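Quick heads-up: it's one chain on its own, the form predicted on its own, in structure tokens.
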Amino acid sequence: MFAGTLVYAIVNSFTLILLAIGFNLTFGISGVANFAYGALYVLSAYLSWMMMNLLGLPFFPSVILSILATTLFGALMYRLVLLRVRGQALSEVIATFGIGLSILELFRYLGFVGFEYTLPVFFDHSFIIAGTYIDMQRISIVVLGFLLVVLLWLFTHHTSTGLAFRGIAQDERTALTFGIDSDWIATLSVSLGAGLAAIAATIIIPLGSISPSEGYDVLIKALAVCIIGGLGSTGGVIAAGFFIGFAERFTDTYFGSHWTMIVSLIAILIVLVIKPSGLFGQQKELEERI
């Protein structure tokens, strides 16, 4: 039970940081918390679907199509919307929650509900892994999840854009400076963060079915991760992660299903009551600002 426990505390951890690292990213880089998120996640699975059941194009094709369709309109939200309020942050959250609404509700009104909403896996194959048996997607998670967040560092490490991206998050005036153009850079995380969640719709919807209320949940729990693990902070990030994935694991396993959720929400509680900008976070603490 133990070994088995500890594989799907990987998968599960692997899961939230795919889920939370395109909401990570925006942030960190615009400031802009994209309250839209979830949506987004849904959006670019109901495409796929539709690409796939009422378009007749192949798995992948589709897939490649909705993705770059979510991140082409992350970027429209931004320039037609968010440009227009960046910098107010209350506005910001209002603006990204009500475009998230609209989008799920939308879909939910013209009843893309049922569980014949969803994707097909990408292996159909089985291994055993410490005496325990799990299926092929869920390794793919682990797998693309380690290698997006190594490609998401050597960009903001070895590219010219990501090295704007960093300049921008660590401070903007000075970036400005320099010729940078933050409202494009802003333009790019949000769409960038927008093509993270549909990379991660695509490769986690398939253990389950399309919802317009799993976008609510992706939210929900992308912002737990990035609570915890410091808003901004990608190695937050992943600690938060791995530390949310095993405790969830580990209480359904020997407390029950009906403790997971309680879980997550005393890890936040402690964290904001021990230290509010979050494990790795880098805003001032009250004691700082006063």
The other form holds:
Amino acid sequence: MFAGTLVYAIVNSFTLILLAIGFNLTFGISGVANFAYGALYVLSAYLSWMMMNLLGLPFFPSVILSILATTLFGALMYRLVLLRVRGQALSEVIATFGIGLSILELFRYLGFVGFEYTLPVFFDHSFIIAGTYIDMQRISIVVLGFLLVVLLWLFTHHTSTGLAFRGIAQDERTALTFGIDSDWIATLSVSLGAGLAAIAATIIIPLGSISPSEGYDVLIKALAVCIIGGLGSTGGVIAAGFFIGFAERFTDTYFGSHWTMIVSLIAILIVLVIKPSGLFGQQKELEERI
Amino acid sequence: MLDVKNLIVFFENAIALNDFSFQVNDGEFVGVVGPNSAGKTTLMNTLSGLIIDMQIKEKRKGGERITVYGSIVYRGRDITQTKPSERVRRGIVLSRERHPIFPESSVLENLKIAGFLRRKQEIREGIDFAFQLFPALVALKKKKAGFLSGGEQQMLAIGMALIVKPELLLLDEPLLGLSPMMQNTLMDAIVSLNKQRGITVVLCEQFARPVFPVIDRGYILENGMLTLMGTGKELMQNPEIKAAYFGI
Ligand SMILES: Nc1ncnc2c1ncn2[C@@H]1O[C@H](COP(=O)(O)OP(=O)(O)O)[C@@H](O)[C@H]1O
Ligand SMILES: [Mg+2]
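I've shown you the form predicted on its own. Could you give me the structure of the form predicted together with its partner chain?
Okay, now the whole complex, with that chain kicking things off.
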């Protein structure tokens, strides 16, 4: 039982990391808390579903197109809406949350609810690892989650745009003196965050189904991971992903599934009380204020 | 090279620059000396275009109103409304006050970030040049910039500005808070950039002592207005300045 729990805890951790990494990237670079994040996740899944089931496109073109469309949607969201309320954190939250609500409730209104709304698994195959039955999709989550983290690290450390991202994140005005355009980088960061939400949906949705309420769940999970890890910190997302991922699975196995939701909530409360800036957070002022 | 006419800059209701005019010739080393809140940083931000970005961002969030009048002509073209990234492309590079580095990144990464507009090869050459100018940085290249001393951070900041390949280098109080020895090291480096590399330099400082002996021409800025100008020598011999800035 222990080995099985361990395997599923690792899968759960990578799921959480995949869910949070885009939200975290956007926040870390441009300071935008994108509350439409869960809706973008669901939007991309519905887009893939529609391309496959209504237009009859094959799987790979459908998901690639919907990831691109969601990325573009993120960019448009920044240029058309966020740009006007830039710098006012509360307005940014309200604007993004409003966009998210509209997307999710529109799908609910149009009747996109039910078990038939899902995406296919990549490979229909399963294994036994450490005496535990595990399917290929869950293995894909671990492999692709790991790959994505590595790619993101390479991007932010070895490409000129990635380095510019980190410059802007640290000191916007100084970055500007090197010709780094903050609006352009912020657009990219929201857009890339949206694209990461779409990638996460493509990998994770096949294990469940697409529904508007999934959008709210994903937002809450991403927020939980980011708050515990320290908003904007990639190391924090990984640490918090593993922390919650393991805590949830082990609670499920040893105490019962009705306790799992409570675990992450308690973890958030404990972190907020002990270190309000999160495990890896650096918002000193916040800590001093509380 | 640079011709600034009747510059007026208001912050909501405070006037930071009041009818400021001056010229900078190709290859010159110009110093602007003035006490705290004289308007030095505002001048640098206006020349580099940062003020345009501040204006836009303040307006977006309904913050303070920033007003700029007057004209800035650079190499025969009016750049008063040109955005900062475009000015950087044309060779006007500002090194901001208080050691403008990226504290969470290593020294090497700082230099790479600064090379945003440059090609890989140019960045490599720029990094080599920065290490040649400030050998002290070589041993620190893997260290987080936030952990460097003030002097080391300032060397890094100048190194970063050089990677952009400035034709007109604007330095805002590079000596602030540094030991006299470190001030000399930095000033020597800046002079060599000007004399050997031909980079035109405009430098702002609060204190005249390290500045006047090395500059071609200098200005005294007080309350947003130019009160005196002259060559470095003339200014050093001016009795008023002797009293006010050298305490003699
Ligand atoms: N963002 C700002 N908002 C309001 N007033 C400002 C702002 N920046 C500068 N000032 C005012 O403009 C004047 C010049 O400031 P500054 O250019 O920073 O001077 P210096 O760099 O010479 O110390 C000061 O009176 C200062 O209070
Ligand atoms: Mg100043």
